[in-house]
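Encoded as structure tokens, the following chain is the form predicted on its own, with no partner shown.
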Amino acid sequence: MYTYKEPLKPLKIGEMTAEKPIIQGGMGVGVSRSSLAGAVAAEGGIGIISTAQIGYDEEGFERDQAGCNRIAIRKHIRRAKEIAGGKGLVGVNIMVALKHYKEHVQEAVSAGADVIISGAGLPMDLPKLVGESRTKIAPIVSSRRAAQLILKMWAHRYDRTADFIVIEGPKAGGHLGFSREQLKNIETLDYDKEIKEIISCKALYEEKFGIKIPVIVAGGIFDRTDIDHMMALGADGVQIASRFVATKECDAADAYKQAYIQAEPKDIQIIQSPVGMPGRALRNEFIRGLETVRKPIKKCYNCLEKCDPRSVPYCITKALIDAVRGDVRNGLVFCGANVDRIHEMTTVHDLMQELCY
């Protein structure tokens, strides 16, 4: 049995190895770019850059979002690897829901991303998009059904399987693969059982392809006790996002970080995202305003494949950009369920030390 304070084992993904089995979750827009991802990789973990409107501060973004995002993907992967100094791994999180999903995957592969983690939809074509590259791929799943569907399809269509799997639970931040009803009754879900079932369903594909498929668990993981619990369930590593926001290296504005530090339980709310999924965010003036009136969209940033600017309640790109730049009253601030437990600013080094030792 995995016991508390037993040294964490390195995370092996194919021929790649991260000294520490901790993935820093991808957070967009702009919350986790090269500064944060590079710092996490430098500590021996896996730093993840979110590609969602990653080029929001590039010159010309208002005219050409797609082009600026491609430029920024290359720039931030390269810069993160420079910061990492040859340690850890650097990857990207790419949402299936993006209008330019294919281009983001191809750009990340070309730029040398070690891993691609993909959710907010089922990444059925991801193996085709990465081809024979060295980049490792992982779907984000929240149920055994989704895991089985993806693994079966990848095996049938592409004769390959996932290099690893990320299980995202109901306490995660941002977009969630659960119904609003499930999120209202989290304690009744018995999600530990679901995690075990997802882990068990990969055995068939490990045998078929002769590899080990590591499983990473995400959502509501705050400290070493939580990590040990997930390891005891059979996980090979964990993904943590919210705690990395309150670090000096996080790419968001200081006001964004302070919003996390000052958050109370009453500030956490489930909202409906234009992506078409529920999301967890901090309740602020922006969210309160949406309860009474739709925020008309004056400009479309061409971010989501299935977004109709005429009908969605607000522009998620503008809301996320406003927040990451520091307007946390009038922007959208995604967060995890334990954000109220974050009380001070730290560094990536100190946080990784706390989590691992």
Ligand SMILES: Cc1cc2nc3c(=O)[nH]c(=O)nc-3n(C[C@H](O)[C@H](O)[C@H](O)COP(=O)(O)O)c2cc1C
The other form holds:
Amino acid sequence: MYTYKEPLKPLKIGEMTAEKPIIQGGMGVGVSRSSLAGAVAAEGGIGIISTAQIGYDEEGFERDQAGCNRIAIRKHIRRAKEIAGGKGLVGVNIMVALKHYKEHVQEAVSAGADVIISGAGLPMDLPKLVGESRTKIAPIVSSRRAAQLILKMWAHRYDRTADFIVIEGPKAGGHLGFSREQLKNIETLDYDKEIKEIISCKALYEEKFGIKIPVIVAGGIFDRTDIDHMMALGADGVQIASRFVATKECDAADAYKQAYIQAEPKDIQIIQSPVGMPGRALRNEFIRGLETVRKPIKKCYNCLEKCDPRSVPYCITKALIDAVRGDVRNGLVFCGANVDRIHEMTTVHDLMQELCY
Ligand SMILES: Cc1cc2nc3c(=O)[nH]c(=O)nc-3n(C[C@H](O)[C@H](O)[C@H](O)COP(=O)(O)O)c2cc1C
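Alternate state requested, the form predicted together with the ligand (shown: the form predicted on its own):
So here's everything in the complex, that chain up top.
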């Protein structure tokens, strides 16, 4: 039962507007593609497609990952826009750590992505790569230091600033911009303070460039109370990922969604990723197995700029593709810290209604 709340305000990013200030976070590999992102946009939100190995089910992927990923980026942006029917916004999440980062940005821009959100590294060259296009850009930051560094560098090198900023906190799913030490005690981090500090450092650039830079907060946001809390801290919107997995429209296999629904607190674990960052995932047979043996890599999928297949404990592309296809015992299932609170399947429409009202 929901009590009536004031409707959330639309999110304005430059000349673009999303009726609902909710971004569905990009989820790779293949968890957020056109079906999920299109449905979120159709509800007036911002649907984000992850470009990480997005073409994993395209014909010829085993031979040519880069080519298939480019084809799939274009195909899924177009398809998501068709599903959205002119409502909301459709964008992509492109990880800086990807080997073909530049190509993914260029393909997304030429396919008409409304926004590009970029993290897992510092997206220093993103302004140059999008050039004068209409695509809006946002870095993902987890600290004031990272926010300051990026905004300062973009202003200095490219005489421009971010169109919006995504702050990703320690409760997020996937790769995390925190040390394992910090992640051991997330309740003691006082992350609300960090959020306020990150928000305060944008003022200088808003004034310098005469624009408003909306701030979006992500990580463990579960319901309207959490959204209201972030808005009270000064956020203009939120990015939510895990909750969108247990929806009919999510692009992952049904077994993946069921793994979320059945997850308990004891099943959530911080792991080390070949990306070089910690990540949060479901503790399954795959994760338990890694405690004793390394999984030798039979084939390299050329996904990461910095990955040595001879020394990493497992191939992240293979582990994520196995999971999204439904092998949730032997694959890597990323999840946010509040995954244990998800108990049932829903639809994007119902979830957006629940979050907004
Ligand atoms: C399954 C899964 C995959 C993710 N993949 C990516 C990714 O490819 N790139 C990225 O920047 N963030 C990724 N994230 C992070 C989300 O975009 C989002 O910011 C975060 O999970 C928000 O926290 P929440 O899941 O608690 O809502 C992923 C998260 C999940 C749960």
